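First comes one chain, alone, set out as structure tokens in the form predicted alone.
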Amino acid sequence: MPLVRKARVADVPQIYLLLKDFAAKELLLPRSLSDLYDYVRDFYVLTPDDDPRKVVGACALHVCWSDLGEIRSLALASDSQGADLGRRLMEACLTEARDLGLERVFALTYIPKYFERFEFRLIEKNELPQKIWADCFKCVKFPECDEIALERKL
């Protein structure tokens, strides 16, 4: 059984490469290597049992307020996913938002399905101030963003 756990340093290149090949197909938003390192504190990884160095998973838990919180660069790699192992690494970022005491938690994304099986709604990107001006001011497609808004309330 594949290993859940917070990503460590060593992690950080795999990681951008399992990313960089997602933001490559315009799932999500390519982050830098520079960014990872920033924020490797927010990540999860996911390891097979066998080799515990091997990232084929990644999901990040961000806090972006006093009350909320951003699940990020969830991606698996191809061999890894239909297993539902992405349940595992969101079932950890929603797990530390509790224990942080955040109310609700949002994702940005281009396969809003996928959130609404764990009982994210729709939401608009204006309700997201916090986001908007810490995070979304600074990118690319800033002001003609086509992720998808969603938010679930813990």
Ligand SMILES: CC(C)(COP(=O)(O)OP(=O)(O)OC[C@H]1O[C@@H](n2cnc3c(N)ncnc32)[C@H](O)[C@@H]1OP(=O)(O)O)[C@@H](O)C(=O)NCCC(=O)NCCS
The other form holds:
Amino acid sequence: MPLVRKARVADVPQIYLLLKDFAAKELLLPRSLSDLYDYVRDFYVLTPDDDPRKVVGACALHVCWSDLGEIRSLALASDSQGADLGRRLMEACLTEARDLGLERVFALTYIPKYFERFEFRLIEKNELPQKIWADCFKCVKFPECDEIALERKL
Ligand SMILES: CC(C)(COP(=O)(O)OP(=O)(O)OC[C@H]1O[C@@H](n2cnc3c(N)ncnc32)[C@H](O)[C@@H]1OP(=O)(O)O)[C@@H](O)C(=O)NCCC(=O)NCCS
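Form predicted alone done, so how does the form predicted together with the named molecule look?
Now the full complex is given, and it begins with the chain already shown.
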């Protein structure tokens, strides 16, 4: 049974490659190595139980404001998909969000139906605080954001 744990600095190159593959297919936004080192403490990773150094999945919770977090960069290696393991990563992030005292989390995604499985509901992007758009300046898609915004109350 694969394990979910907080990411370590040594995991960053594997997280980078995992996200890069899906970014190339335009399923996720790309993240630079530098950005991932900055935000490594946001990440949970999924590892096979016989090799805790191998990363086969990742998901991040980023604290944005007093009541608000963001779920980012959810991805499973292709050969680890199909067993609902994304749920394990999502639930780790949602549990941490609750433990931190956040009241809601949002996601910007191309697969809203997947997030609706976790009680996320569609929202307008302009319902999100302006502060979150600071990161968008770094995005390759800026200013033509085509992701869909969803929110989940905690
Ligand atoms: C999204 C992802 C993490 C889900 O992986 P997973 O946990 O292996 O999901 P599974 O294939 O086991 O599917 C679990 C359930 O989610 C549903 N699901 C999976 N991918 C979905 C998608 N893209 N859209 C809607 N529903 C989806 C499945 O139909 C299944 O539902 P069921 O239990 O009712 O049959 C994985 O497909 C992935 O890494 N995708 C590429 C990266 C990506 O798009 N990330 C999202 C970025 S916001």
